[in-house]
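Take a look at this single chain in structure tokens; it is the form predicted on its own.
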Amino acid sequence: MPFDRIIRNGNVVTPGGTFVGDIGIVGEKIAALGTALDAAGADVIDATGHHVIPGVLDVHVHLELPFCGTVSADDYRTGTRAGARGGVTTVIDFAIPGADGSLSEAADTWMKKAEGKSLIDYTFHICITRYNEHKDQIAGMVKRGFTTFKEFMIYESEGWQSDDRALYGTLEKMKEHGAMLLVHAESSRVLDELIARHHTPELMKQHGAVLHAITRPNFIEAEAIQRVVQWSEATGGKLYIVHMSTAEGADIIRAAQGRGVPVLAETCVQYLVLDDSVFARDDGHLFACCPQLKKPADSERLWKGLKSGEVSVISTDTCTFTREQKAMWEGDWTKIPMGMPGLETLMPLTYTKGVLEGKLTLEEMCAKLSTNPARIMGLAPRKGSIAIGADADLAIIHPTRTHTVNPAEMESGADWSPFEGWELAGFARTTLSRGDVIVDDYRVVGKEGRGQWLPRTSAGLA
């Protein structure tokens, strides 16, 4: 078989294994595993001492999104360049309908936030935001593509709140249609009760950002996990935790998960590395996310999870704002645009921190980063494994180089990085999406706007 492009003697890491050779690509996707492939008239790719792994899907970030009085700073140019970089070759974003905007109409806004500017594939997750109107359009959703939906149990100030009725029905609507309910789980109302018992001057004046983290106990995560859990046990409708950050929650997963529940949960790689101390900095206003930070101990637990299963997949709530829109809290940690950085780092803290570590081994890094959120979200078995048949996402990295993490020299839109000045392997030397390299010796090389737009079936869902 003649190839058009060969990976020739790395790590590669599959499913079934981790071998060192070839990969052979035919157009878009992988057509042979091996050693010593022929390379008669194929353009030959040298990862020899190199890890050759699966591309990266990020099942969760915000791109170009209206929040907080503003809009993040990544659209889908220079988010997905960032994404590349860092061997992400797919992305997941969430489309939010407007105040009076149908689920369909949401998709079609989101389509046009990427269509001509993405670098690498993509799809959605369709936000319901009102129940009653929303919920007889969740099948015509499906039927066009798409299977992954989500609710919010914060956020009634921005119209995006789903009270406990609304989960539960929509929950119900996910068994009929074999879809996948994503939910946000805060418990709204005690949250408010906090931040309003401490939204005074004097206090605000006396911890600055350090409120973010007083307001936000571990019990406003775990109690929302428990509630929707609950629903999802009653209904039978499949449900996924996003960006859980506490130990209780991956408590109440591990609980759920061995009484049957359908529930699955991610984390973000910033619950992973860093923690609530980071408030009390000068420019702790700036780690603001929703959740928030939490203790060494949850990052921990968190860590035993994604060891032993309960937590699936890694992500990163990509939601990025430079310091100037940040500094639109003067103060008020209330007024914080909430979101981080992070499409670009994603692969690499996961590599540094978890597999040179030993917390997580090679395999095991892919399987959280790549193969699961493939797996659950409807995209395997075309993408998330280097398997023949698949498309030839693939990233190579380098075991032990590392690069300096310097905002100036990111594809992101901010102009910060949480990780400003860590020492981070991990980066792709070398990114392919769909058989063409778009980051080559480190650098984005690909044409933006090629990324294409992933229809999925109910059935894919896993």
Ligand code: URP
The other form holds:
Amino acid sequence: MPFDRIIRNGNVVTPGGTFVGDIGIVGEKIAALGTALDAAGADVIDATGHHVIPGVLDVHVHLELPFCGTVSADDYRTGTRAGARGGVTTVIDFAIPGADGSLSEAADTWMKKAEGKSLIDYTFHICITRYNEHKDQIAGMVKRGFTTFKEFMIYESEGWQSDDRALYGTLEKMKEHGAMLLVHAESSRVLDELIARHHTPELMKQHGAVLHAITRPNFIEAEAIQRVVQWSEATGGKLYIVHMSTAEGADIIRAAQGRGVPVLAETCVQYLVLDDSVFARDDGHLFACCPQLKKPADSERLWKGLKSGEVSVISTDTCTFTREQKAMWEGDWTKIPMGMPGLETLMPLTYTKGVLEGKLTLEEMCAKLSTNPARIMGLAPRKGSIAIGADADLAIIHPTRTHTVNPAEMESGADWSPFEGWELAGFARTTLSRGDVIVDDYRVVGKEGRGQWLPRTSAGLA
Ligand code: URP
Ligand code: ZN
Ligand code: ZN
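One more: the block was the form predicted on its own; return the form predicted in complex with the named molecule.
Every component of the complex follows; first up is the chain already shown.
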């Protein structure tokens, strides 16, 4: 069979095992796996001495999000270029309805943000922010190709908050339509109370950004996860906990899965490699995100959960704000725009801190960054694995070559990085998206706007 492109002699990670050999590509698809594939007429990319892994799916990003009185600084151009440099070939963002907006209008708005800008493929989770109005629009969105929905248990001031009635009712709808509900789980009323108790000039002067951690003890996340897991157990609706940050959360998910509750969980790489000691730094407010970074013991439990299975996915929750935007806080932690950049460093961090430090095997990393997210979000078998018939979405990484994280050289719209100065292996020497080389020799070469929307017909595990 004549191939358009051959990836030659790499250490190729497939669901069936890892082998040293070749990948043959015809058009946008993987057409053959083997050794010494016939290169007549093909463009050959030498991967000798490199790992060849499936393109990463970051299934939790916010690009150009109006939030906290500003708009997040990575849009589909900078965000997807940043992702490509870290081997990301698919992103899933969250389409959030505006005041009075329908679910369909939210999807249209996010389509416009992505079209003409996105370097890689994309789709959206659809956010239900006004249950009464939105509940009867769910069926239409599933027909339109959106199978994952999202509710926030906090963010009342943004107009995004869902109460228990909404969570319960939406989970019933998920069951009816074979869809899945993603939930930001934090316990809002107790959180509001703790914030109110600490929101004094004296305490803000004394603790600064550390108040972000003081006012969000672990039970804020644990109670909310426990409660929404209960609604999933009662309704049978598929549930996925986003950005889980606590050891208690991992314990609850493990116990629920043991009872057969259809719940899955993701964590974000920052919860694995950073802890809340950063808030005491002079620039500690930069690190504020919701939920906030926790203790080293939480990171350890989340790594363990990745290994033992109750944590299925690693994502970023990319929600970039520049130093200038973060300066809006002026000493009051409740005014910090919440979120951090992450797409560019997801895989390098997971590879360096996970694989090279022996916490995950290379194959387990590929499961958590590619294969699981694709299956869970209804994008398999097209995405997430190196397999015949799949899209030729690939990352070629050197096993040990490191780059220093330097915001001035990065693709992200951020002028800082939580990981500035870190030496990380795992940046993509080459990234392919549907057979196109979009990163070559560590530099982005792909054309913006080439990314495609990915319709879906399923979600969750069977
Ligand atoms: O701080 C964060 N995580 N910002 C983005 C919004 C969210 O809660 O995911
Ligand atoms: Zn969230
Ligand atoms: Zn988020």
